[in-house]
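Coming up is one lone chain in structure tokens, specifically the form predicted on its own.
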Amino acid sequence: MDLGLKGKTALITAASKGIGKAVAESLAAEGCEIAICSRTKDDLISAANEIKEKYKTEPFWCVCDLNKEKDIELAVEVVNKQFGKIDILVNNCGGPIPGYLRDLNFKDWTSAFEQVLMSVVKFSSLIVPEMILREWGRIINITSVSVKQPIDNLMLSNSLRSGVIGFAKTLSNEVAKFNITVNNIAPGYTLTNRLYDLAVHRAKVSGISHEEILSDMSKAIPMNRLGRPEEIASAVSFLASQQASYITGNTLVIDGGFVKGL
């Protein structure tokens, strides 16, 4: 299926590893011009080189700390300077630290608020006006299955990723008349560094190995396995496509059947 994305420009945040990188690869395979950002220059260079080798297109990259407003402003500025437009915005970020309420201080909350929710608000606020002028755009937020079924010990993620969902739904109604869609992807347990780190953290708390933790996660999923980043990325590419032009304000859960609600 031709997704109609050739020549579109996509900016993917936190895209040097994991799901963000997989999204960049998927969109590059569809013929998009790719811009990626993250906090770590070396990881960005490595990711850009891999994408260039696989898809014969050279991604543009820039360092951006999602907790810093000036970094976000600069990222949007340099990507617009490089490509002249941003058609597709994929808001992705690493997960905030795990913990129960008693484990977290106000600094933890402030940092997670900036990283998870306000980065989405800031990038969207800077890019949406130009999308409105062109009367076309796609905004896709990578959240978590926790927006549908909260996960124990992830107080920050459960709270603030749900805020992203509320923001996205409200924005989708505001910009729909300009052919701009706003949707969310809610991945379940997916094989990334973040999941590994969570397993290590749980292992320390529970006293069992992280391998056992990962095995238990798999057993809790009807498909009896963890997700792969490329499976999340394929859904992002579809939501960015011309074929998905009538889908907006939705949250697509990709979890192998983990969520038990209707």
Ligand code: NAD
The other form holds:
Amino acid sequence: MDLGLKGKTALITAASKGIGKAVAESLAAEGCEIAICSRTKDDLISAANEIKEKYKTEPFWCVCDLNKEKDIELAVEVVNKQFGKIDILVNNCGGPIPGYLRDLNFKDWTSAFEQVLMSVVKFSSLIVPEMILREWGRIINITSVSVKQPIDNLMLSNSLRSGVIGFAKTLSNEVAKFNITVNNIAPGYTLTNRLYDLAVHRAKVSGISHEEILSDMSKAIPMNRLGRPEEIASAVSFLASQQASYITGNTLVIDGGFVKGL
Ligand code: NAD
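We have the form predicted on its own; now please give the form predicted in complex with nicotinamide-adenine-dinucleotide (NAD).
Once more the chain from above appears, this time first in line as the rest of the complex follows.
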């Protein structure tokens, strides 16, 4: 199916690895011009080279720490300069640190708040006015199944990602009349560096190996396996597509059946 994305421009944040990078690849495969940003220059260069090799399109990249307001402003400025517009904004972020309430100090909370919620607010605030003028836009936020079913030991993610869902629903109503859709993806356990690090952290706390932790995670999933980043990415591309023009204010869970609720 042609998703009608040729010639569209997409900015994907936190996209040098994992789910963000897979999203960049998926949108590049659909013919979008891609801009990726994240904290580490070397990782961005290697992601951009990989995408260029596979999809014969040269991604634009810029260093941007989502915890720094100036970096966010600069990222939007340089991407607009490069492409002249941003049609699709994919708000991804680094995962907040794990921990129970007793493990976290106020600095941890502030840092996670800035990265998880405020980066979405800031990028959207800077990009939506131009989308309104062009009367077309797609905003897709990568959150987590924790917005449907809180996950033990992920206090920061469980608490702050729900704010993103509330923001997205409110914004979706505000901009719907301009053909701008705002949706969220809620990935379940997906095999990336982040998940591997979480397993290592849990292994330390529980005294069992991280291999066992990953295997236990798979067993809790009806599909009996972890997700693949590209399985999250295809759903993002669909939500960005012309065909998804009447879907807005939604949260799509992609978890192999992990969430138990209706
Ligand atoms: P990952 O660790 O593989 O990749 C994270 C990306 O974020 C990297 O490119 C990294 O450079 C970037 N990043 C980290 N901190 C940043 C910062 N301050 N500023 C800019 N960029 C930053 O992670 P992933 O598994 O791809 O996860 C992506 C998001 O999806 C995370 O928020 C994670 O919590 C969430 N998520 C992941 C899973 C999973 O199982 N992998 C499940 C649910 C939700």
